[in-house]
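The data below hold one chain only, encoded as structure tokens and taken in the form predicted alone.
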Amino acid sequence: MSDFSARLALLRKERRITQSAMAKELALSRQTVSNWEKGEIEPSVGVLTRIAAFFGVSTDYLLGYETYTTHYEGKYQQEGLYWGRKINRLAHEVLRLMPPERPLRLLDVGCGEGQAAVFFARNGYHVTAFDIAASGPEKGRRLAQAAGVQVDFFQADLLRHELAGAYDIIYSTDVLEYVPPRNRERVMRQFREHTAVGGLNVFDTFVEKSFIETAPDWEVGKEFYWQSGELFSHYREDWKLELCEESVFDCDSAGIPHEHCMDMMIARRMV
């Protein structure tokens, strides 16, 4: 399957429209859309431009040429903390399940502006943190300096960054939805392989539900829903699920009230 066919299928499914509905909007046949998604044919330049406009992405993105950029880059450059100072419940669960009674290495994946990373450092963990938006770690360094703690912040893309060494805790919230389905096994395997025995993987991700509308600030083509239970399925024989939950909750991001469904998980490596 080509980059174009894979991205087209994901965009259509994220928009929650059928091949027939998409074909009607573009004044094409359903079979044409089906053939595109199978990789049997590709559209002309003119039609490709219409597809890009329909989904609100660039033609370079559709063809696989465009490197991912995030709209959070600009948001993190603004004054104040975009996400506020509230710390995710999962961070407090880490303190409960694995307090730093000895030196513990913690990796914060997709750290945003660094609030959780600084929280962990203030509680005694040895913290490394990265985010794809360079302005996030930059703001995190200022937070750490103000708090009088040390955090190794750097900029990196989760889909391209290769982990080194072993961590006692790998932590990531509101990030895994940016991992396309075709990349998930590789990304999750890397997390598992770089976790020390006895260590924790601490994650959450948004789950698709037919009765919940897509969030107004959802980045179509860049964010991808997980299926219910999919996150937990990556942890089997040698792992113990310390926490395994699914919940529906209200949200007002983008200033528009809406709902989300989220899976939350803490898994401990036993062997």
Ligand SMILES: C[S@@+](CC[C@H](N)C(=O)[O-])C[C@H]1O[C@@H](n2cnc3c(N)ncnc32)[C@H](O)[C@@H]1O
Second form
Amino acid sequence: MSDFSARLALLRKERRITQSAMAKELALSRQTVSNWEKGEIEPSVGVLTRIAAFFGVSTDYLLGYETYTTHYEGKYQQEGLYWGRKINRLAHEVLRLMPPERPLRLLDVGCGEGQAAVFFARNGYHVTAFDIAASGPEKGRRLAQAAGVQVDFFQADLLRHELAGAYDIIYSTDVLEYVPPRNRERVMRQFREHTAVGGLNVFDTFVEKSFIETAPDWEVGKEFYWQSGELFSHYREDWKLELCEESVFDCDSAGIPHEHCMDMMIARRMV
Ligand SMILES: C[S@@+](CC[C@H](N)C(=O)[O-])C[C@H]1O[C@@H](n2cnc3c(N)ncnc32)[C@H](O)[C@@H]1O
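Next up, the form predicted in complex with the named molecule, please; the one we just looked at was the form predicted alone.
Full assembly next; the chain just shown is listed first.
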């Protein structure tokens, strides 16, 4: 059984297209689209190719067979730092809330080119960092070497990677939108369970707002908006919210001015 029905429904909802509108575009009946999404039938190869073209994805992606990666793989292979050297405000909050007065183990999930991981290592944390795009950790290793610090960088997919041991801080910025809704419960539980008592989970992610258009460089089918407050809802009993914020801000990634809404959270494990 392929992932077709789930991937089709997610792609369609991400594009905010109704079953009827999609059926009309592809000259099909709405009932056919509905039956696909229920997993009752699958399309022929010819129709699958048309659906893939319609959404701008590969047929392997639609069927769930494509190795998951992101367009960042190529971007990180280029000279210079795609994300620049600016350090996210949340990283400074980590220093404020949990300075490395003793050896603290920090995990940076979806570390990109590793600029935050190196920042933490320079400040005295024991840092492990991974990203699905192999070229990110590769660049991170060079940054760490140039800064004269040690970071354990590796390539891994956060949807499949099993964490081992406990971290004092699990940090991830601008990454959780790559976790499809159906994987969130498991991924967030893993983060909570692999955090030492007294430790922090430090995350931000993009939130859907009806008055904000989807960003021009949004990776449809790979990125999924969170709902307002959804991130915080994973941290209830036994956790204290040290920071819990929602903000709307301007952005011009891809060279096109647009807006984002983001939820930011720092939660401390109390028990
Ligand atoms: C917007 S960038 C943010 C990078 C970095 N956290 C930063 O703030 O500079 C998103 C990163 O998430 C990574 N990513 C996306 N899906 C992932 C996954 N399933 N597992 C690990 N990393 C992933 C991408 O390769 C990319 O480097």
